[in-house]
Structure formats: structure tokens, C-alpha cells
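Only one chain is shown below, in C-alpha cells, and it's the form predicted alone.
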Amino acid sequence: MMALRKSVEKAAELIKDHAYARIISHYDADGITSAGIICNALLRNDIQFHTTIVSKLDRSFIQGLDEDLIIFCDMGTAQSDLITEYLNKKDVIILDHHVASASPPISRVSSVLLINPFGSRSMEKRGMENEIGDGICAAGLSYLMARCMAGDNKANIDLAGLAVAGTLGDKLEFTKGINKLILDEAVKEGVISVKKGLKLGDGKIRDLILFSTEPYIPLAGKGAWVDALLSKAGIDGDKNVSDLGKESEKRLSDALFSLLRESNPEISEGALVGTTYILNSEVIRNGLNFMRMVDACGRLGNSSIGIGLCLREEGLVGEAKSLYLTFQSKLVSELNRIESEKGEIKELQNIFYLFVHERGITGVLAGIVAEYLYTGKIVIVVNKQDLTEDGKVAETKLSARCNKKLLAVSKGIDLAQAMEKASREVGGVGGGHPVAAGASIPEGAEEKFIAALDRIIGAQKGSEYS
């Protein structure tokens, strides 16, 4: 953790010997959500700047980039020998998460400062992830550099309701490390409260319920459906769940937890109902509905409004309701259609794979069917309705997720060295997460992807199949 700091630190005074910052960062909440704590913090010192939000880094790209600073979020480690080739002379920090399958190439005369508790496999397998808690987010990393720039005690603690939005977003633990000692000083200082309650966001019941896709309730998209439970749980869908009273959301909360178990017997209560985070000082302050309305607005496209939240911009809040609805309508339309039509999921020996029909949800929807409804192996979303993005070769984006329930049987199982592996065969590129990665390949080479994949996961888990 001392290492940690000490980087920390040196990156905050990087970027205060600059008047203009590049930043880049990735479209989902986690990664909006750190380029935002950046973006105030640059604010706050009189620094100016220019965030670009994407959804992969190429050569291209990179090679593209000119200013004195650039400081990248959420990504770059698996890049970091690109990134050493073309911004040798540029001042660069990488505030990244993501496991590497081996030491990124960083010199030590390289100007690139990598921050990184998990920069490869065998930093983790030393037990790094052990000495930070159960996993520091890119905002996490974000907001610890933030108030290194802040210089006296207080200042930017303000910003750690974006670490709690970025945290929530890639579903990581408050319960201990780095990620616990950031709550418990925001909560201290007022800026953040909590309390136990249910897990479905704030807002009308029956449009949370209607809308639900985490925790999914199999009752999403089904409008009779979810009146007839509410007349028989007694519950006015028109209140908004923040106006229950304790029996009324005991109630409420069993008849949707016994729904559930229905559906996964496996599933335990903590899925539905826990502790629930008030953002005091954003424009939207139940954590759960700003990480997801953030997320919204990067999947699809628009994520100079999450953005835009990020830097309290209240005017801005109801677009990003538009586009959340926008986003969990396609979820629920997807969802629906993998319940109803036989055939859409494929199984291999090691693995279940779809093809997506709709844009811009493929890895959310894939936590969601590994989650709930098929958990018993690796699930592989394909999504081939991307193809061309400004006159590029056309790609087929893939995601790949494993519950923790399958991770902790499987001990073998790494989806993000799986995926890399996986798409260097077929000529592409990918990475993530042990639990969650993510593949871009060219298109027509999806049926080699996924063989090679269910050989490799196969192999991992120590099956004979190879």
C-alpha cells in the first residue's frame, strides 16, 4: 500500500506542473466516473483539460495523442507497451485496474507513471489484492490522487460519492482495504450516508420493479405481472420505494425475494436487500441510480452527459433519466427474448454463448444472464451490430462473465487471460477481469473465437478437454 501512496503522490505532483491535460477514459461508470473526479480536480486547480471517453485504445489512437500530459483511466495497462513506444516524451499516468498478463514493458527512464495494485498476474498472485481489500476501482485511484492535489486535509473529500458510483459500477466490496477507509471517511465528513434498505435504486416501485434488471426480477418488462404482485403484497406501485415504511418494504421485499428464489434458488437475500449509499453532494444522490444512469449514458454514446453529472451539472439530469430508460428498455427486451425464444443460448462443454440484437449492452447484459439466470458456466455475449466505426475493419465485440459462485468452484477460471489468449488466435485483442473481460475480433472469425475460448477455459479449469 506504501507503494501505492508514494505513486499516488508523485502523479499528483506531475499534474501540477502542467497548465493543460489530455484525458482519456473508458464508457462505463467506472471509468466516466474517474475521468470526472479528474476533471473537478483539475477544475479546482485552475488546470485546464479535454476528456475523451472510449471504449478501447488502439495504436492509432494512441499514436494520434500530442499533449504534454495525458492521463488515462480505467485502461491502458495492457496498452502500456504502446503507450511507451509512441508518449516516450510526454508526461503520461495511467490510473488502471486492469490485470496484465505480464509486467507492462515500462522502463525506468520511461516518462509513463503506471498506477496500477494489480499490473499483472503475478503482482496479484503475490497478494496485492489482498493488501488494498477486495479491489480498488479506477475512480477509487482517481479520488486517493485528488486529494493528493488537494493539499490540505479536507478538500476534494467531496468527490469520493464518484469513487462510491465508480465502485458500485464494477461491483466491488466496501468491507475492508482502501475502498472501506474511503467510505468511512466520507461518511465521517457527511458527504456520504448509508442505510439498509432495498437494492433496486429510488424512484416509483412499479417502475424499478418493471425496469429491474439488477437484482433481475423475473418480473421486468411484464406490467400485469408486477401489478398482480403488488395488489397482493398490498403495495401502492405510485409510491416511491423512499416513502415505504419498514412493514410496507418488509413486505414488499419478501414477495419479491420469494419471486426470486422461484427463479434461482441459489440466489441469497443480499442480492436484493442491503446497504444503500445517499451521494450527498451529487445532482443525483442515491448511489445506485447515478452509477447506473451514468453508465447509460457511455454505452450508448452520450458520455459527455455522464460526464456532465460528474461535474454536478443539474440540468443535465434529465436526459440521463431518458437514456437509462432508453438503456434498461433494451436490457428487458433482450432478457425477454432469451426467456421466451428456445435456442437463443448456445452451450459448448465449458461455456454458454448468445449473439445480441440489440447495441451498446453486451457486457451488462452478460453479468445479468451469468448472474441469474444460466450460472452454471462462463457466459459469452456476442455482439455483431457494431461493425463499422469510422471506416475502420469491422469488429465483433464479445464479453465474457462468471459469477463469483462459479469463480470460487472453478479456482482455475481467468476470463481476462482467457479472452486475451483467445483473441490473439483469431487476431484481435482482449482483457479485463478475472470474472469479467471483454474481446474485440474481426468479424467472421466469432465461431474460431468461441472454440478457442471453451478450449482455453476448458484447459484452465484442468478439464481433459483441450
Contents of the next structure:
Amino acid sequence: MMALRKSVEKAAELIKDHAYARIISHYDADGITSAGIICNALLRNDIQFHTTIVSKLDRSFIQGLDEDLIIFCDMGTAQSDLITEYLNKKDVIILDHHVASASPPISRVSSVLLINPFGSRSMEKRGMENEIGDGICAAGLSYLMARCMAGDNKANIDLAGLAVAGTLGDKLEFTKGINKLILDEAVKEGVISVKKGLKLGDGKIRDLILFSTEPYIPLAGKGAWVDALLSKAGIDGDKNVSDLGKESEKRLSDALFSLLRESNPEISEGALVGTTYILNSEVIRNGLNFMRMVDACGRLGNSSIGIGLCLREEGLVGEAKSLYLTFQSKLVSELNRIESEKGEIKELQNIFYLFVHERGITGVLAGIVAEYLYTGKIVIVVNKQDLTEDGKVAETKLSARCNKKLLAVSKGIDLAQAMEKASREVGGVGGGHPVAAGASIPEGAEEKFIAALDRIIGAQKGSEYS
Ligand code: C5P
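Next block, the form predicted together with cytidine-5'-monophosphate (C5P), ref. the form predicted alone:
The complete assembly is shown below, putting the previous chain first.
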């Protein structure tokens, strides 16, 4: 905890020595809110910046960076060897919570300041995870740094809403450690309000159910079925969830929960009902809505709109909403296809896998399929691309997800390590977290990669008993 705090303070001081910074961050909700916090903090300190949001970091991108101060958010630990190699004459700050399995520790004399609760130590030593720092996301780390930049006063506490959105995006808990401290302080200062209720986000009830993928209510995309459920429960679907009285909300949640139970008998009520977070300082106040919109902006290649939301640009809310609806429509149509065409899902000994045509949805879709539809094995979603975003070499994007129950019964599973190893076997890059990881591999290497992944996960499960 002390080491983390010292590094955060050091980073805050280092930034203030510069008039300009380059910020590089990841394209999901945690990455964008993390960058958004730093953009706000820099603006408030009259430091200019250029922010770039990317889906992955590779050698040529890192090699091309030329600013005197470079801040990586939500990524960089796994590439710390490349960062040290190419950027050793720059001031570099890495705010990350990914565990690196291959990169060597950053030398103490390097100009690279790594702020990561796991440090840069290897996967094998993960048993030593820091109870306090464990569970903090990149947005949480950026928020701590923004608070340090403000000194002892309460400036920058208003950015806690962004830290909460990042934490929700990475599905991390607020019940302990730094996350709890951040939330408790923000609630005390009125930046965040918490209440118990349906965890569907806010908006018209009918639309929320139609587009609900988290939790995945099997009515998603089926208008007539949604109307039938609402009429049976006596709920006006045109009302906003926030306008429902206690009794109606309970009736609706009971009806939805019994449906969820029918398709997944093991699901707990906590998937549907629980703490909801209101971000009192942000342009979208419901925490889930904010997080999902920012995430959709990033994953659909419009991250500047996500950053704009973090900078409280009211004028971007409409566009962000429409990107979110586009994203959900893609997801729901893939989910409906998976349900109706069972042959779409292929099965190996340790994994289920499927191919999708849509870009940007692999991670979220794999998470939903692993949590609600095919829960007995790891789920891999594959998207083959003819051309990369910059029109260069074709590559395939893969996402792997494992639900927590499966992880509990097969303790050896570590998807970050498995994806990294399998992608290295085919000349790609991969990594992430034990239950959620991704990879980019050369087009054409899909079957070889999947076979390697199945073998590696089999070995991981076996190692539990060895
Ligand atoms: O892309 P996806 O949502 O599946 O990524 C899941 C996790 O894996 C993210 O935390 C991401 O940073 C990480 N990842 C990675 N290397 C990749 C792709 C994803 O570390 N090549």
C-alpha cells in the first residue's frame, strides 16, 4: 500500500514538471474513464495533452511515441520491456492493473514509473497479491493520482464518478480496499449517491429489457414477449425505471428474476438487483448507463465521444446514446442467433468457441455467453478481420471469458496466461486478466490458436492437482 501510494505521489509530481503530455489508454470503459480523469486533472493544472485510445499496444506504436511525458493507462505492464527499450529517455508513467506474465521487472534506474498494484512481478507470484490494491482498476489508480495532483484539499474529488464508472466497467467490487475508500469519500462529499434497486440502468423500462444483455434476460430483442411480460406484471413499459414505485419495482424484478431462473437455475438475485450508483457530477448520472455508453463509444471506434463524456460535454450525450444502442443491437442480434442456431457454437474438450462478423463486440459477447448461455467451459469469441483499422495486415481478434463459478471449481485456470501463451505460438499478442483476456493473431491462424488454447487450458486445469 505504501509503495503504491509513494509511486502515485511521485507520478503526480512528475506530471506537474511538464507543460505537455501524451496519454495512451485502452478502448474499454476503464481505459477511457482512466484517460478522462487524467485529461480533467491536466486541464485543471494548465497542462496540454494529446490523448490516443487504442485496442492494443505493439512495438511499432510504442517506438513511434516522441513526447517528453507519456502516460499509459489500463495497459503497458505487459509491454514494459518495449517501453523501457524505446522510451528510456522520456518520462513515462504506467497506470495499470494487468498482471504481466512475460515482461521482466522494470529496473529501478529506468525513467519508467509503473503504478500497478501487482507490480511487474510474474504470474507465478500472484498469490502475494496486495489485499488493499487488489481490485482497483486503472480509473481508480488515475483518480488517486488526480487527487494527489490537487494536493491536500478536496479538489478533484468530483472525478470520483469516473473512477466508479471504470470500476463498474471492469466488474470490480466496492466492498473492500481502496475502491471502498474512494466510494465512501465520494458519497460523503455528495459526488456519488447509492441506492438499492434494479441493476438495468435508467431509461424506459421496455427499452431496457429489450436491450438487456447484463444480466442477459432471454427477452432481449423480442418485443412481443417483453410486452406480454410487462402486461402480465401490470407494468407500464413507457415509464422510466427511476419513476417506478417500490411495489411496482419489486413486481417487475420478481417477474424478470423468475425468467432469468428458468434459463439459468443457478443465477442469484444479485445479478438483477443490488446497489446502483448515481454520478451526481457527470453528464449521464446513472453509473451503469455512463459506463456502458463510454464502453460502446470505445469499442465502436468512437472513443473521442467517450472522452468527451468524461469531460462533461453535454452535447455529446445524444451521439453516445445512439452508439450504445447500435452496440446493444449488434450484441442482441448475435445472442438471438446463438440461441436459435445451436450449431454456431463449436465445442472442444475445454472450450466453447464461436465466430462473429461484427467488430468490437467479442469481449462483451464472450462475457455474456460464458455467464448466461454456455456456462460449463471457457468461451472464446472470434472475429476475423480482412483489414486492420489502419488498413494494414489482416488480423483476427479473440476474446476469452470464464464465469466465476467455473473458475472456483477449476482453480488452475488463468486466461491471461493461456491467451498470451497461445498467441505467442502463432505470432500474435494476448493477455488480460485470469477471467477475461484477449488476443490479436495473424489472420489464418485461428484454428491453430484455438487448438493451442484448448491444450493450454487443459494443462492449467491439470496443474491444479499436480
Ligand atoms: O478485448 P477484450 O475485451 O477481450 O480484452 C479483455 C482483457 O484482455 C482486457 O483487460 C484487455 O486489456 C486484455 N487484452 C490484452 N492483450 C490483448 C487483448 C486484450 O492484454 N491483445
